[in-house]
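Next up is one chain by itself, shown in C-alpha cells, the form predicted on its own.
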Amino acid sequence: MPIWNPQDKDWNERRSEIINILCNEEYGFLPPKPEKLSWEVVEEDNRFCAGKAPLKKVLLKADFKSGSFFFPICVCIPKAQKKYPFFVHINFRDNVPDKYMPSEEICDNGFAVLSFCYKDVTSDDNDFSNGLAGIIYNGKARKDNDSGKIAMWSWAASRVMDYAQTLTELDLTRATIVGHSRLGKTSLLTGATDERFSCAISNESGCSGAAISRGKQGETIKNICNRFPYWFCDNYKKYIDKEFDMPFDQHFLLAAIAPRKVYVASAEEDLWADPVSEFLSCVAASEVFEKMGLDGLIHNDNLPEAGEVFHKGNIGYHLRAGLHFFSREDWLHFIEFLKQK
C-alpha cells in the first residue's frame, strides 16, 4: 500500500490527508484547543533526586465555553543551568518516581521529564461524562468520528507541551513524547498531530498503535473494539474482520511523523502486541523517509532477535527479552537513541 507519491503532491499535503484519515476512521478528531490555558505550582520538593532535580506538581487549567477542566502534571528538571532535552510521558499512574518511569536515571542522563496520569484527563472506560470528556461532550452523544479516549489523552499531552514552552530550562527543539501500551498508541497519535515534538516513542503499543493490522497475530481490531471501543471513534468498528479493506494501516501513523523521528520498542514475549507486526510497520513507514532523502529504519535482512537494537536511522527500534512492560532497559535505549541525534 503506497503511502505517498511525491510526483502527485508535496509531503505536507499528503501528511494532512493521512492525519485526516486516521482521525476520521480510527481515533476520532482531537478536541479543540482551549480558549485559555493557565497553570499553578501546587507542590514543590526541592530534595527530590537528592536535590539534583527538584520535583514540582503543576495544575493545568483549560478554559472552554462549556466550562473549565483541570489536570495535574509532574515536572522534574535537573538543577544545573542549561537547556535540557525532555520527555513528555503519558503514564498509567501519577507516582514519581514510578515503576514505568525511573525519574532519577532519566535526569542523571541529562533529560528532564514532564509526566501526567492519563486517568486524570478522563477515565479509561465508556463513561464520556467525566474530566475532559464531560467538558467536550456535555451530555451529547458522540458522532461517528468524534474523539475517543486516546484522542483525549493525546490532547492533554499537547497541553503539557504548551506549558513546556514557557520553561526556559527546556530545549524545545528536543521534545519527545513517550508512552507504553495504550499510551504508546497515544504517543504516536500525538507525534503525528503535534509537530512540536521532535520524536515520538511507542513502547509495545501493538494493535491500533505501531503494529500493522493486516495479517497481525495476537490482538486484532475485532478484539480491541469489543473490549475497548471507547478508545476509538465509532467509525473504527466498520473494519472489524475487514483489515484488508481499510484505506490505511498503522504504518501510516508512523509515517505521519516524518521527517521527525519515531521509535518503536517491542518485547519478545508480548505476542498480543505482536513484535513482528510492529517491526514490519517500521519497515513499511521507512518508504516516506527514504523518498525525502532520509534514512528510515536501518536493519538487517531478517526479523530481529531479542537484544537487537537499530538506532542508525530516523526510525529507531529494539526488541527486548521478556513480557509486556515499560522497563528501565527500554528507557536507556530511548535515551541512547536521542543522545546520538
Ligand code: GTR
Given for the second form:
Amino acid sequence: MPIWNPQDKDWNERRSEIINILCNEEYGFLPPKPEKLSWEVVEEDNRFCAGKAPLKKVLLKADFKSGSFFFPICVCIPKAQKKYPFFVHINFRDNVPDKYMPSEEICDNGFAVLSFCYKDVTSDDNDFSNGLAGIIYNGKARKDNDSGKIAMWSWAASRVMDYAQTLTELDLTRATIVGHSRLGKTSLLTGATDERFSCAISNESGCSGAAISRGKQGETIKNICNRFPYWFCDNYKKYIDKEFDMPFDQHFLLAAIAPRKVYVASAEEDLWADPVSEFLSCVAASEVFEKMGLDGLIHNDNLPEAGEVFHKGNIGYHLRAGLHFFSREDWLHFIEFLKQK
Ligand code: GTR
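Following the display of the form predicted on its own, present the structure of the form predicted together with beta-D-galactopyranuronic acid.
Up next: the whole complex, starting with the chain shown before.
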C-alpha cells in the first residue's frame, strides 16, 4: 500500500490526512493552542558552561479560557554574535546538566538547546486531572480520540517553539526536535504536526514511535496498550493483535515530516524497541521523499550492523552498540548530520 499517490492529490493534502489518521487512531488530537502564551525568566546562571553558554530558567505560562498552566524550561544558548541552530529536547528530567543531554558539548558545537521535563507538563500516568491534562479535561470524560499523554507532551514542545520564535539569537530555519524512547515517540509526533521544526529526531523510540508495527519484535501494541494506555487515545486499543488491519503504520509518522528531515537512532541491544523495525520504517518512509525527487534513507542493501551511520539522505539513521540509553555518542551523530546540511 503506497503512502502517497501524487497523481491523486498533492502532498499537503495527503500529509494532513495522514496526521488526521495518526491523531484519530493512535495519539489523540493535540490540545488547542492557548489563548495567550507568556513567560518570565526566573533564574540566570552566567557561569554555566564556563560562561560560554549561560543558562536561563524560564517559566512558560499558557492561558486558556478554563485556566492557566505553567511549565519551566531550561535555555542554553552560546554567547556570541550569531544566530544558532537549536534543539528543543523533551527530556526525562528537569535540570541541566543531565545524563541525557551534554549541554556544554552541544553548545561548543554551535547549537543552542532548550529543554523541558515532560512530567512538568502532565504526569506520566493515568491521572488526567493534573497539569495541562487538568486544564484541558477539567473533569470531562475523554473521548476515544482525545489527547493521550504523548500528544500533551508534544503540545508543550510546540509552546517551547513559540517562545524560541521570540529569541533573536536563534536561527529559526534550523530547529530540531529531539527525544529519547517515549519522548522519541513524542518528538516524531511533534515533527509531524509542527512544520516549524526542520528536523525531528527519534532516539530509540521503538513501539508506536519509529518502529514499524507489522511483524515487530520486542514490544507490541498489546504490550504498550496494557502497560501505558494513557500515552495514546482509546481508539488505539482497537489494533491490539490486529497490526495487519491497521490503515497506517509507523512509517506514516516518519513520512508526515517530509520534505523536512527525519533521523532515527537505534541501539543494538535495545531489542524491546527493535532496531530492525526502526530501520525498516525509515526504508518504507523513503517512498514519500523519493516521490518528491529527494533522497530518503541512503543505505546499504542489508540490515545495518552496530556502528553503521547513514547520513547522506534526508532520513538519517545510526545503529549504536550498547543498550537503551540517550548517549553522548547519539548526540554527536545528530550534530554531525545537522551540520552537513
Ligand atoms: C518502556 C516502553 C517503551 C519505551 C520506554 C521508555 O518501558 O515499553 O515503549 O518508550 O519505556 O520510554 O523508556
